[in-house]
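Have a look below at one chain only, the form predicted on its own, in structure tokens format.
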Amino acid sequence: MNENKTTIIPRSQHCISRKQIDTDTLKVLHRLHRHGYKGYLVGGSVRDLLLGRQPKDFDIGTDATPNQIRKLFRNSFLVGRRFRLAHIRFAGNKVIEVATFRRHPKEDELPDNPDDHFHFVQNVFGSPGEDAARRDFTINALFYNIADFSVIDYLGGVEDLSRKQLRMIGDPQIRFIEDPVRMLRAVEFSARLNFTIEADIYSAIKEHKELLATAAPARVREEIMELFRHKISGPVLKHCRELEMLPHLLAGYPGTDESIELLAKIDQRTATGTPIEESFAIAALYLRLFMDSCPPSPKTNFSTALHQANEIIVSHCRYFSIASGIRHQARELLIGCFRLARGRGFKAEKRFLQHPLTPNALELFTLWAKVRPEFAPRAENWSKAIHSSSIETNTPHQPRKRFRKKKPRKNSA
């Protein structure tokens, strides 16, 4: 990368204001600058601010090493085994992440033992421009300099923002082999920002999509949940289906039109302010598959439904190392939907009405009924029954009066 092509956009020519930046983040940036270090706002927060969006969080890049950051901030601690960075803690369990600029090492710098290469590559400190070149997309390689409030663009990210295009830094064929999760992130950013994806990215996805199955499950799990948090799970997984990524991304996920439509309903639910829980997301992903495997009719007994729910959920949760509590809740939501779809009048209905997860199951089933309208009357009927049961449960009962037996009077002498 040639840093001579760097573009510096002065404060008068961009829209970012310090009023839009978190106050604690500004404190960290200013302290770094006062002590002679570079203090840059980096990555997605700069991108979002330039697009007129409010960032979810603010990350900081600096030329101070992790140990120098720890000495400078008494409220900081170092995290990460393979990638050392500093977390600076503020009131209310708030944490601001500060990373030292990195660079790609040269061949002759690598350790003799190949097993040590990965850790070494992640921790070679470099310049801001070298750090920008390590990032995934040009729009994520923009820096905001607290020293003069300018935006620094090393790789043409500002122009790509104006064109609404997603462009990979470097050759996508190589970058996807380095990190297959970047394929999913390309589709994610396209949906989040309504950007077009460059043709060479599509070509590389077509060639290397199978590598998604080799990605770290923890990374994929987090990226999938990010889709739900950003309310784009429906369109992203639909696009992934069109690109034939789904079998390598989520083994067992049906990816049918109805499944995708249900996810779009979940996104709308999240957009109204209802937080998404992982158990709810898992149940939504596999509800169509579960319903197909055990049709909700009087002929399908409860034990069969329980077995099928376990079969579907366990394989997903084992692969992604999901806690048993989340797995249990996802299974209960599927079983709850089975009971709701089967209708009323079956054994243990009263206990089911008062189960703590039944309202959540009804919420999922109601969304499913919007995809499959034939279930709408049952959803409405159950809603009334659950509401009535809730009122009955919450109505305080008057304590029964207890009458004492009168003792017989003693005969007076």
Given for the second form:
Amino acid sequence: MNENKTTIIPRSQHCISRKQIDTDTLKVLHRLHRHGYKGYLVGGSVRDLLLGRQPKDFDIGTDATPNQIRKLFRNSFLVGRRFRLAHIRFAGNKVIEVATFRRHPKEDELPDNPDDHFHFVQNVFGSPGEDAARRDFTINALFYNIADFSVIDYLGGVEDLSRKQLRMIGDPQIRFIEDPVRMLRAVEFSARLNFTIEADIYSAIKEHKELLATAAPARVREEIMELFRHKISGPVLKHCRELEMLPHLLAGYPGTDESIELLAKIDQRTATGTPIEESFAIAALYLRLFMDSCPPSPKTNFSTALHQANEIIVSHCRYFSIASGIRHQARELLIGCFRLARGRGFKAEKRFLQHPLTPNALELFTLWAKVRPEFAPRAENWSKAIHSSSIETNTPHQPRKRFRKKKPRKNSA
Ligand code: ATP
Ligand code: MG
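Provide the structure of the form predicted together with adenosine-5'-triphosphate (ATP), given the form predicted on its own shown above.
Below is the entire complex, every chain and molecule, led by the chain shown above.
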């Protein structure tokens, strides 16, 4: 990496003020600096502050080793088996993450066993410039230096921010082979920030999209949930579908236009402040596929729906190692939507109306009815039924009269 290109932007020439930085984060930065270490704000927070956005969290980079950080902060502890970093605890369960600058190791430094590479690569300490170079995009590799309040730009990230351009650090062909999840992150950041993706990223995605299937499912799962939390699951997965990435992300499932439309409705719901649950997100992803496999008509019996819901959800949850509680809820949501779509007047309706997951299923079904308006009257009708059923349930409980069967008297003859 050519460190001569490094630009230091003094305080007078950028917009980041200490007032915008969380006070506990500032305390940690200042303490590192007072003890002779580098204290930098790193990653997404610098990017967001420069864009005038509120950062989700503030991460710190330093040249102090994990053990030195541990000694410096009484309220700290070291975490991570793979990536050793320090967590510094503050009141109210608040945690600030401090990581030592890393670098990408040279080929001849790698351990003999390829299985050990990932762990090794994550844990070789380096200089701040080397740390910037191992990150994904230029806009994610900016540092804010507490020593003089300057922004350090090793790779041209500030210019890319102003051009609204997403540029990979290094050759995307190599960086995607190194870590395929970066392909999803490229699409994610372009949607989040409304940035243009550079042409070389697109061509590398075209070439290497299949590699997504080799990424650790736990990481893909986390990154997909990030899309839902950021309310961009609709546009990102739509773009991933256009780029033919989706089947490689979702264990072979190519998605459908309608399922993507439904995700956009879910993003709107999350934007109104309803937190997104993973079971809801999974059920939404597969609702269209499920409905196709067991059309909600009186001809389709309930056991077929149960079987189909199980097949679809179990295969997703097995691939992503998702806990049984979430799996159960996702399946119940699909089955609930099946019942709602079939209409009222079935045998166990009263019990269904009072089931704790039914309002959730109705929420999903109501969003689905926005994609498929022919279901809208049905959703409306169910909403009224659930409402009056809950009023009925909340009325004071009347003890039921019990009629005891008379026991036959002994020796009655
Ligand atoms: P957010 O607002 O979602 O937290 P972020 O940019 O902070 O955005 P994180 O996923 O929290 O994103 O990652 C923190 C930083 O770590 C990124 O800014 C980037 O520099 C680096 N990073 C994360 N994932 C990768 C990756 N797969 N490859 C290289 N660098 C990465
Ligand atoms: Mg972050």
